[in-house]
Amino acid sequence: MKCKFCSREAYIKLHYPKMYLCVDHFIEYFERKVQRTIERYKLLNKDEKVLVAISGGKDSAVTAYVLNKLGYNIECLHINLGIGEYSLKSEEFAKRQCKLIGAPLHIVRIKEILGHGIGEVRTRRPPCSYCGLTKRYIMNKFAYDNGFDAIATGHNLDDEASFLLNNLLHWNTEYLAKGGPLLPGEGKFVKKVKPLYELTEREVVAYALAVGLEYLVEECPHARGATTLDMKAILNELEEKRPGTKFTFVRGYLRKRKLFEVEVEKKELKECKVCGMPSSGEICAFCKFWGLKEPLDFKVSR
């Protein structure tokens, strides 16, 4: 098949909107869609300093690549989770990606600063639970300590649709109230944005291959059997039968999000007695879980 806009051979068939595109026109389409997403949801300004959380995978690498190409002021942060060979590979890919992009890379290795990697802590909590807590805390504190205006993550349309479906099935209204492409900053909480919010996982993979971005394909060993994978499988089946299902689902949620916001009570935040970051109690969940007695210092010399 030929590209919709020229006579060249098609590189990809988009199911929604339905069209064939060559490599060059697909790259143009993808980047234009990211820029439109940023503008539609007022995610970023060109004068803001943006920290991109880069894992070594495709989504975060593409986020960093596109933002840099579009002229945003970015630096990258890789959190080495201390999960054996998997984390070693992840860090190497993150280094290679940032070298190709031409973006500064900061690395935090949790085993060095906390004494244990993910999966090595004696706890009844599943690894994914405290891994999420740890990554969110480190991303926010690193960004706050170093004067970043925003944190950009690589969440794509498939991620958001599966998040919504899972939380709707369990009626987790607090999570549903806080979804969306933008989580505004407040106090010591740095603004969080998702520039790939309206792009599918398939499109992200195609873009990474088109621009020559290598990425880690291997899934985290702790993610096997995760509920998110089941949700994605269900949504992929629906998308196959009715193209545009994911997009319609996510856009519809954004229109109705206020229905969930009214059920969430505004909690008064204090400052954690250990680290000084926002907390609903005397000590924040991160310091409590890791048993910290003094704050971590993430300030980097420039």
Contents of the next structure:
Protein chains: 2
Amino acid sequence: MKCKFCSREAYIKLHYPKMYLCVDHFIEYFERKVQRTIERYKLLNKDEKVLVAISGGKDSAVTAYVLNKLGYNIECLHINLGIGEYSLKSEEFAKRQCKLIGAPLHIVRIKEILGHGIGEVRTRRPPCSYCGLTKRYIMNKFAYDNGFDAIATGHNLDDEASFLLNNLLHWNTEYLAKGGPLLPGEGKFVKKVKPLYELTEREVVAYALAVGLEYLVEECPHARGATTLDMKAILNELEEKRPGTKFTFVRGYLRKRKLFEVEVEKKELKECKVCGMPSSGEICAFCKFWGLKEPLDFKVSR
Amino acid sequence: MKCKFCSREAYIKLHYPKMYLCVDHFIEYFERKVQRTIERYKLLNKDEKVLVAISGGKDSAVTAYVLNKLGYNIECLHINLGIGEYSLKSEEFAKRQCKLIGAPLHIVRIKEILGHGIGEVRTRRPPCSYCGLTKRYIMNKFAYDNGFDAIATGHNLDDEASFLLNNLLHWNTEYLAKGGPLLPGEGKFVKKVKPLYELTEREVVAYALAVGLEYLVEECPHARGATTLDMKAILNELEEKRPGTKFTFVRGYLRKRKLFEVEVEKKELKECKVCGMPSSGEICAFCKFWGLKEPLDFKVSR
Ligand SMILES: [Zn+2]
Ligand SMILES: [Zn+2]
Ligand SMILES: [Zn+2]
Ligand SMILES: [Zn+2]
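Moving on from the form predicted alone, kindly provide the form predicted together with another copy of the chain as a structure.
To see the whole picture, the full complex is given below, headed by that same chain.
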């Protein structure tokens, strides 16, 4: 099969829209789509300082690569979760990716700054629950302490569609109010954006391969990934029967998201007595969980 | 495997809740569930006159059978759609079912009263679209002309779950506002109820078999059933992995349905100049489509 735009051999067959593309035209298509996503949802300006959260996986690597290529001012942050082999490999990939991309990489190792890795803390809470809390806090505080205007994550179309499907099956209307490619900044919460929002997982994999990005395929050993994988499999089945299902589902959601907003309780946030970041109680969930008496300072000397 | 409640051999394994039941205890379980559904959602009183729409299929047959057994005052209506062999067989099954049940059966044949069967009308509209319009109109007018307090249909849990899933994937919020087991009566619109609302398709099939109800398995030849079948297949996959998915999905919907109600435009309805039934225009959609100059009168002489 030939590329739609030139006479070269097709690298990939896209289903929505339906077309064959050679590797160069696919790369172009992908990057244009990211740029249009950024413009359509007003995610970033070229003069903003962007922190890209790099996990070692494909989505965040591709996010950093494309943002850099499109001319955005990026630096990368890798949070080493202290989960044995998995974290060793993740950090290795993060380093290799940023070297290829040519962007500065900052590394924060949980074990070093908090004394324990994820999964090593004596608590009844499952690892995944305090892992998310920890990653989000560190990402935000790192961005805040260093004057970043935005945090970019690697969430793609499949991630959003499965998030929506799962939360609709359970009618978690508070979560449903908070989807979308843009979480505006608020006080000490730095703006968060998802540049890969309109690209499917399959397209992200194809792009990483096309540009030579290597990444860690394996899942975190603690991953309660089962639900997400099931949702993604279901959506892939629906997509195969009716190409465009994921996209219309997500776009339709964005138009109707406001219906769920009435369900969100507006909470008055204080400042954490330890770290000064937003908190519902005297001490924020992060400082409380990790038993901090002093705030973590992520300011990088330049 | 033995029945949970007695020593007899199991007839069926239920998954939510998880238990094996012999045929008699299954029949009891099923009928209790219908009665609880009627009570929980305030669908019917014992002194109401109920019209059960009988298609020849399993769901409506089981609905009529159980309502009759539970002591409700029912009569059945079969609408022969004039679709060749399919309608011949449907009418046959409807007659046999009502004979077994011991309930009066009224038959309305579209070809006789309107001159054409579904699919024989010269129109650009697909058969399914005017079929639905026609069935709903005739059901309602028959019920209204004969003083019925409610119309009961055979919609089951799988039907509702797939209706919700499909309309959520497309964000058809107007439809999403109108789900549920009860459509209250309004003016000349007779109340509509779904007694099988909490029972799965699989349970309905098992009940029909258990009580010896025979029914037409084949789909209407015009059936655009593909979407519904796909949704049901998807939901069955989810249910298999996590038993109870359909039920929590539908119950959660009922709690949150009000969120979609803001999207419904309240339309002022007039009375159709031909038939006097509710209409958005001078002439109602039914009389308009079928080109009626005189109203159809369904009053049955007694
Ligand atoms: Zn090409
Ligand atoms: Zn704090
Ligand atoms: Zn038994
Ligand atoms: Zn009319």
